[in-house]
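One chain comes next, on its own, written out as structure tokens in the form predicted alone.
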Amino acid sequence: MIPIDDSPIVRDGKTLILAMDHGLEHGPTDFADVPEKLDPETVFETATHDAVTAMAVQKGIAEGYYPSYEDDVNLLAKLNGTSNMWMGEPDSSINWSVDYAAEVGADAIGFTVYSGSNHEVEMYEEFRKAQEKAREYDLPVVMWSYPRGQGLKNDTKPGTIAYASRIALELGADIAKVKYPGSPEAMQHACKAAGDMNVVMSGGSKTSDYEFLSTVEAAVNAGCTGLAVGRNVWQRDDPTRLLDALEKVIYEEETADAALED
């Protein structure tokens, strides 16, 4: 762990990351709601909001769609990822490099390590790899650390997330990415398990806009420091509107009802 509130990453110590790896990890699906999603650019677009520190994507979208932005949005160079198609014990592959990442003008690496899965010891080494090479360059480094695998019934138990945290905090994350644990209690113990590290909330699936902003208020509350958001933003009809209130619970510390409300 490294001091990161100088990061372009973070605004006022939070961390507001809108992740668009979705393509890969999860297929067209998760657009087929939002069908004018599947172009990247219209989500670039909504990154350019305020509220938003970064944007995860994968090499091919950073690519192709980075250059038109890199003045309005700060680019987190998501580095593994699997498809959906993927029916083996939880791994990820590394689809680009750090030096590469650096050269297209990440400002952030994002590495997935599923702890529990067989192959935690082969990802614990590449996650090794990356941060070493990620600090070479200053940037940031985000784990999504997420707990998974044939042995492991629930990854969203208390004790399981806040292990998830340390583990982070032990490999030398700089924000770990975490799901939350189900209670505001279970959140604090998980943040106070990371240390001095930043700890932001996995979005997860689609919810109400009420239901939503309040998990994250109670986030917030219980000690994270941010958000890491895909579908919750960018499969709404209005992603702005979401935005607006989520820049008024994150960095304001607004509750959901006087976010909604303004």
The other form holds:
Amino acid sequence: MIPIDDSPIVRDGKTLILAMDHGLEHGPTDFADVPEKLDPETVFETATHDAVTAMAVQKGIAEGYYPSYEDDVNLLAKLNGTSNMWMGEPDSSINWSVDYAAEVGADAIGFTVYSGSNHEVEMYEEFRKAQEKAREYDLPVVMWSYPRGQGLKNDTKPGTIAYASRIALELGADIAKVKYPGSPEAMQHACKAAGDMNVVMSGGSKTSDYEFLSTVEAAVNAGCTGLAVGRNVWQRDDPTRLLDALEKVIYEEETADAALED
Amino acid sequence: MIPIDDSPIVRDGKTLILAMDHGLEHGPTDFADVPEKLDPETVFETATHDAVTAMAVQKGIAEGYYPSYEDDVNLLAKLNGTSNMWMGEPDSSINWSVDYAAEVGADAIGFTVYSGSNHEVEMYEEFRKAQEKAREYDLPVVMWSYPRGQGLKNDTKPGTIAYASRIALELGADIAKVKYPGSPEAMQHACKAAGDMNVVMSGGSKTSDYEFLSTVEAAVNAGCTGLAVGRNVWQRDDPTRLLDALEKVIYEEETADAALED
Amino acid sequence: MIPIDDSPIVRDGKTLILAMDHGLEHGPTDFADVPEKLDPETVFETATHDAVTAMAVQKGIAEGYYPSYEDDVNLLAKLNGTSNMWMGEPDSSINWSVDYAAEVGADAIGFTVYSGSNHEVEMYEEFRKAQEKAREYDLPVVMWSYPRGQGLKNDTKPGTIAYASRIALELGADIAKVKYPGSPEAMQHACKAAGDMNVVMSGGSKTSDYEFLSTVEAAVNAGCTGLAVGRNVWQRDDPTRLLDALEKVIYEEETADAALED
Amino acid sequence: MIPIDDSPIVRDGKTLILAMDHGLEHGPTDFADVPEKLDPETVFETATHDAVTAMAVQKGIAEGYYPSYEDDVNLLAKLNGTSNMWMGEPDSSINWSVDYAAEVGADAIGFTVYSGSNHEVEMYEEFRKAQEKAREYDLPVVMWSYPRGQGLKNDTKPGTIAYASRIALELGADIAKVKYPGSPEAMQHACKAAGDMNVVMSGGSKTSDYEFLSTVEAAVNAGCTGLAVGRNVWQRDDPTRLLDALEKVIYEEETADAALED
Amino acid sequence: MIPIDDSPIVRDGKTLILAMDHGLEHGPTDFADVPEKLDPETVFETATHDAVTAMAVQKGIAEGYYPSYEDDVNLLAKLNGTSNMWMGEPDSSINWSVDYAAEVGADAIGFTVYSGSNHEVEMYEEFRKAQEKAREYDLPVVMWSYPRGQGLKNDTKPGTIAYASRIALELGADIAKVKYPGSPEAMQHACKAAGDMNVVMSGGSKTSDYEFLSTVEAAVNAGCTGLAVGRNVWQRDDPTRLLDALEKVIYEEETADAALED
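Could the form predicted in complex with a further copy of the same chain be shown next, to go alongside the form predicted alone?
Every component of the complex follows; first up is the chain already shown.
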């Protein structure tokens, strides 16, 4: 953890990451109800919203589309990722080097770590190399900290999420992206376990506007410094309306109710 | 994905790759009916046809024969490949470094990726290194994107092919080479899943002129920007006649019927 | 082993390492009774006590908190570590390079080795690289020498601990951190097995003040040149009182009784 | 494949390799009937015969004995090899780097590849590195192309040998060393599968003069450009007589009968 | 094999290596009857005897004690070694780089190779790297050539020992350290299998003075150029008496009887 308040991916101490690596991680099936979103341009357009401080994509998407948006969007280079056809213990291949991410114009890097997997040791070491290389470029590091694999039955139980955020702190991340552990108390515990490091809630599958915003409100109240969201934004017909509301909940700390009423 | 319209392997936005790595991937058995084609010179002669924008071969073939054809043929350096004696989960060894491919005169590189194999993670990482090295030489990258291995029963079902072309986009290919998924709708879906990236249909086993051209016509109408073909060309007694027809279907967007009538 | 008496982590030939990598190795559960200690600052404060010659933490904790304490605390960069969600044979991933540890300001490095694990060979080789790199920076090397894994049922039996300290000597550590083998005689044997190399006792789970200090006293009498302690210090409400006593037992070679009476 | 007609290991387009790596591959047992040949000097003496264009040995033998013969013998540095105590799937460790082989004075390199083994992918990649490094030194590359391992029951069936020579061509060898497939037709097929690349027959176990020379004659007639021989030469009491005959069969294309009558 | 007669570890063509890596390979248990020998200084003192041409130790022992003895003892840097807690197929981790060994002042390097182990291929390749690096420093290379592992029931049968010494020659060692194969004839065969390379007998477990010296006498008569000994020297109360006798048997080629009578 190094000071990142001056980073472009942070606004008033908060962060809202719009992620779209689902084409790799889940496949085109995630776009079944919004086929026009298969065109990455549509999601980059969404990412120009002021509420969004960074857009997380894989290398190929960045190469092809980021050049047209580099003035309006901050790039979070998601370095690793794997298809859902992978049948082994949870693992994630490194598809992008930090050097090349910096060359493409990344403002930060993102890296998935599956603690508890039989690949934990290998992934920690890969994370080390990416993190230390990112330091050379002064790029903040976001860890997708997802305990998963052999020995973990329920990866959202409170203790696991607190462990996840602590691991991100111990290993040198600047922001931990963790799942919502089910209650504000558990989220608060996970934030405290991270010390002074930023923790952002992971958005998950698409839910209703109110349900989603309420969870974000609870997370922010519990100490989260933001959100990383994908499907809950770009799977919506009108992402702007939700982003307007998220902007209020996250940066102005309004309630979900108030934000939706505006 | 980077802009490749100015690349020698692209003609009017289209690509026709003539591939001959079957000696490695399948063995001499693929040449049983056309033994004279064991002499790579015969296939290089075929590749001088104007319709062919690139010839894909392994390193040894390129070293031995490309020097005589470098003025008339564009070289697509197929970097990896494995014999069919391999009994493990689908994998492909890297038989050619990008540095040496560039030295031999490659105009582009080709790389097989078996998503879904137990070697997926390893192959993605090998692809990353090759792709980023190719960027240094400004060489376009063609991914043979073939989901295969544990957990994949039918590697031509529509969802799989769309996933295959999307993976190529996400990981940074410039052209995806995928199998025909069985219908124009599925092919169109796979092309849309690739965003602005080029997708070429993979030729497969030898069929009749008409059947083959009809499928190519359907693929082009569905959004494919070309074809990668091997056996359907060089296993024919008169490859020229078929290449003449392919030229019309691919570059002039004639129907298969019209192309064969000419 | 090289001469380390002039190192900042040694005071009068003795060493007291305060370790806090439990957030990674055990998870937030170790902080359940002292939740305020989840804030690493609280433990760094404790480490400013004169008795403490080095504080051992993982990279992320050092990056985030050591800059505020570099004048008052000596940093022992714990290079490797793994979560307790790891289900494989004992192993420890390298989370910090020696180069970067030196850059962050490390005064020494720490490295866990699990002899007897199926990863022994791999860990010895990783230790070699870290140790030789540390020599370039003149950083003393502390080996957490913990035989563990297949074939070891009881990792505190006397012969195992003597073997552990000897291995540290043979492989080039400057200080071995080993468990207390249960008796002063066994501890003495383990110290003799280390030749002239320093051996410090590992603190273990929290016990009573007297019980803990008595064991430290016995260890020092048996030849140990100090202690590496974590939970027995920072899990206490008043670590200072115990550190005062430890200072007497370790540096002034008082008895546990005398130290507690003061 | 690059042009090698000017290489010292080629004489009038033909090659006769005398191999003596049996001490590693088979052990001293191969020398049981000719114990004096355990002294490598005796075999180097044999290699000074004009018929021999290269002597293939492992690194240690070359280091110790080649300096005395460098004016009279061409050195084929056999880079890899394994003892027959190895119980795993066919594999061959790299015992000599190309850089050091060049330093010792190699005129060419030799490399075993076991296609079909579970180590095929790994061996192809090792071959790639050696081959490309050899190109830097302009050293011809001889592949011992031996399909072997899981899935191969009979490694001399015609299709396998043709596949073996084709693989050597595809992967970039300059000469393939393959087993005699049992008939002139099959040998011819294997030579055609190699395109313009040289193919030499592998000598195998010791047989009678006539039987051996007849097979060599058949192989040369079928298109082989020479022979790699070990035991059939140095296990003989008088290797010179056989080498005289081989010289006639290989370079002068005499019959076995005529060569033995001379 | 390169000429090593001028090396400090050779005296009149002979070599006597005093080895003390038992603390790593066997553990403190080897010192049970001579606990004072746990102090490496005592063994270094013994190594100052004129008969000893080199002392073989692991890195940590060399770092700690060799500086005081560099004028009187030649250092044989034993690069690899493993604890006896290792339960896998025979393997040996590399605990010392050649570069650092040279920096510490090594006069030669030592390396264990377990032919026949499932790690044979890996160990041969590690040996290659160490051997070629040692050549850069002109350091002789001693191979502890010990066939062991899956498929080897009896590692001292004559054929195995001859194979062991031959492998050392083929792979580029300068001295092979092998076990006594049980008879002078078998030892002679093993020496002949090594060509001109030096072969030294490995000392083994402690036996009586006479028994030990007789075996050494037999080995020297069979062609061995010396001895590598550990326990048979430093486990004795008076190593000097035995070293005096060994000096006569090895360098002056006296009989065991004569040497003990003196």
